[in-house]
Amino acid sequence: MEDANVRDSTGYRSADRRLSTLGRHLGALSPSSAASRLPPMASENPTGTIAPSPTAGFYGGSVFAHVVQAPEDPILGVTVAYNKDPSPVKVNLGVGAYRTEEGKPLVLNVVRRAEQMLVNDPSRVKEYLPITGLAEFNKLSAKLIFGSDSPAIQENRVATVQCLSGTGSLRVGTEFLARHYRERTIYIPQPTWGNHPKVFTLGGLSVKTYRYYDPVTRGLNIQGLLEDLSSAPSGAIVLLHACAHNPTGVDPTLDQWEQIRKLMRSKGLLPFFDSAYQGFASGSLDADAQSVRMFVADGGECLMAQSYAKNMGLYGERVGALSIVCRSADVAVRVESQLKLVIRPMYSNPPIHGASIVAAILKDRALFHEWTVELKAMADRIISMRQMLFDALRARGTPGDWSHIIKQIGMFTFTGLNSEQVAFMTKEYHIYMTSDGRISMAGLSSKTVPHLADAIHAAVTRTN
């Protein structure tokens, strides 16, 4: 690029010419108003040109020249690499979003219906929501996760605020804890969603891990989990995936959840649930909320981050909620008041459209039923992809026990493939996934399963 200080053929610096043109434009509008809008030196300049500011980079390098190139997000970077690949057989199994059998994004029919209802309602306006968001959305979200008959709801012990999907809900909850909770340490499962440690650390908490996944069995390491939580200091915060653990797809059984609950309550550990897949894992909204409801039923306190990205397909609408279950109604009122003080300087108040879609669906019996049908169809398709991939690997005689594929649940499967095998599959078969071997079952179709099975078989047999 030519240096901005080099004069062009007319004798003007190129930057000066642009500023001069701007100055003449302003002057043409109104000489007096133009002068008032220009910097003092420019308005006093008899030629009418605007003097470039030293901070604008015209007299040297950028004031941000020291900023280094940041690495790609390990999850979103998979899609970046996929998009650059011209291969016609490429498959993206890194994206955490549902895809149809044709590999296309899906907008639920019930969402389109709800949106049309909102568009046709002449009483709707675009005014700001309160800091806590859409009240109806908050009330219905709490009922969805805790159950309409939850004592915590009936006793007004739940403070719920609308947030920016699951990530925003986690961040608001984190900053609240950093300000008002006696412990600053949160224990997260190993492994967990890649954004979790960043959200908690930047929000003011200290992050430690507890054992969760057993790479040998490709299932839950319940013994290690209980041992690590037993060693945690009293009062520590513990992150729990409500269902469909990301990235492993491994969930505790109900008996194991009860073991976890008893241990945590006996040590006074504070549960912080992340629920990103309610109804999307098993196809049942109630079944996928059982772990949460067990902890709420004992009268103890907990935090709950909810997201409607997956189960309503509202990824880009950024719709979520943070609920804090308290010991009493008066504590819940005070907690909500402090949540407002976290939210106000962060993003002031949440957007109205996505929350209105959710509220419209949850409050209408017909729309709610239609949603549960579509939700189960998505969950069932993912389950069928698991079975199809397992069958394909078994048919090929692929070395190893691949039963974990059908035992795991939810959007993701932790295949057990290592980073070398993943790299091999990307290079030779144009299959994109995170280097830890996590694949999105929602990104598969009956057409791409055979290609993936071939790639896994080759990776396992040709690499160590």
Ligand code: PGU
Contents of the next structure:
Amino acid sequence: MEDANVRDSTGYRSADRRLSTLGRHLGALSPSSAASRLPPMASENPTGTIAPSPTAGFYGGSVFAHVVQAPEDPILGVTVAYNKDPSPVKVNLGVGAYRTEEGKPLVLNVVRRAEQMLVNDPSRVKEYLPITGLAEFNKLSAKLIFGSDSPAIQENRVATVQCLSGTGSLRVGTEFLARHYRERTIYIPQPTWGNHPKVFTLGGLSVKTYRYYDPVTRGLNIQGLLEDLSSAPSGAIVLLHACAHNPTGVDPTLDQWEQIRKLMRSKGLLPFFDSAYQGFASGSLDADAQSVRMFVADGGECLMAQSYAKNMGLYGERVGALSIVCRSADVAVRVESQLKLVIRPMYSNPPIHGASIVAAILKDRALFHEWTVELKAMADRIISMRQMLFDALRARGTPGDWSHIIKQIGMFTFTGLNSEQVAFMTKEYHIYMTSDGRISMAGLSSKTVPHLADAIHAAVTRTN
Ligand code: PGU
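Given the form predicted on its own, state the structure of the form predicted together with this ligand.
Every component of the complex follows; first up is the chain already shown.
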């Protein structure tokens, strides 16, 4: 092979020579032939040298010059700002990602063990998975959320596909609904995870909100919720956080879930569950799935987006599943066939590694047990951070009732601090959190609680 960069005696690179020969050859053809379809360079340039195409940006301007700078993501952008801050006392309470008491990311022991098993197994290959993902992973994921004795699973009424974590599952479910469901409106709680409205809108649905959180009581606005769902059009889709509502940390009680279920079923509203925190609310996988299981037990249909980012600490592996619970097995088969048509042109098929880790853990009794112990330990550490922060504010006599810190559940505390107070805490104390006043309790440690309490105290007493 000739090296394209080698120069001949006249100083021409061989690639230039080839192009110029090609140009001369094409120039000899009739104007209506190939030469007229080429950019002016080769065919109309008598010297045979290559002239730049007007779209190549050679004349100074980029063809993308009009592209405006986009803002950082409201949640992931907090980490970007945190990383730029040289302060040794900085704390990142923005992203919902678990940290150890030492402030370090945690890879669960059980995950390390499962990975080791996978690496040591020479029969494992890196072939493409099917469009729907790892079949074993899908079955086990459905069992984990719906319960191993779920009639819907036993009757083969659940179509499950492996997706790219919770976000990917939500997106695939949305695109399926936009194509195949009669009602295009989805009701989402006010407030909710900031990415929800973007996923649903770009996936082809129109978004409306229902009342959820009452800032006065810092609890659930069940009255407002029921009223808003009552006035939703029949058949509308409703997004429900399965547990550990993000960002408020406020969940309905089981009685309230039952009220919501009855109302939704009587109006034919379609539940779309988002389960990103199973096991993080109570420390128990089964207890955290109760809301979902109530809806599946009545025989009705629903969608479920599951994520293993938090509960197995597999954030960057992007492991999740979308399940659609259908009325009958034959509907589920057809639904699955259509989900494949959504997935194939989007990313073809999902990655193999993370799903293999999850499947290895879920199918093995000992590993599963080890996982539940580690999960409970994470949940417990978060709960102890709640108590510690509450006590620290009390000790400082910080004005206000801070009991919501210990009442709220899951990864986050919705502090009630406003965006000005948040900006003050970031500027003066290097505490990074989302501007809605949400803090990730999982990012705290007993070493950083006093610093956070000082910051909150100062924000509340100085900027009000
Ligand atoms: N659904 C909810 C309710 C979530 O809180 C999150 C993650 C997801 C879905 C998506 O998680 P996956 O990683 O795609 O499985 N929320 C976190 C993580 C950061 C982010 O915004 O993606 C958060 O801090 O809110």
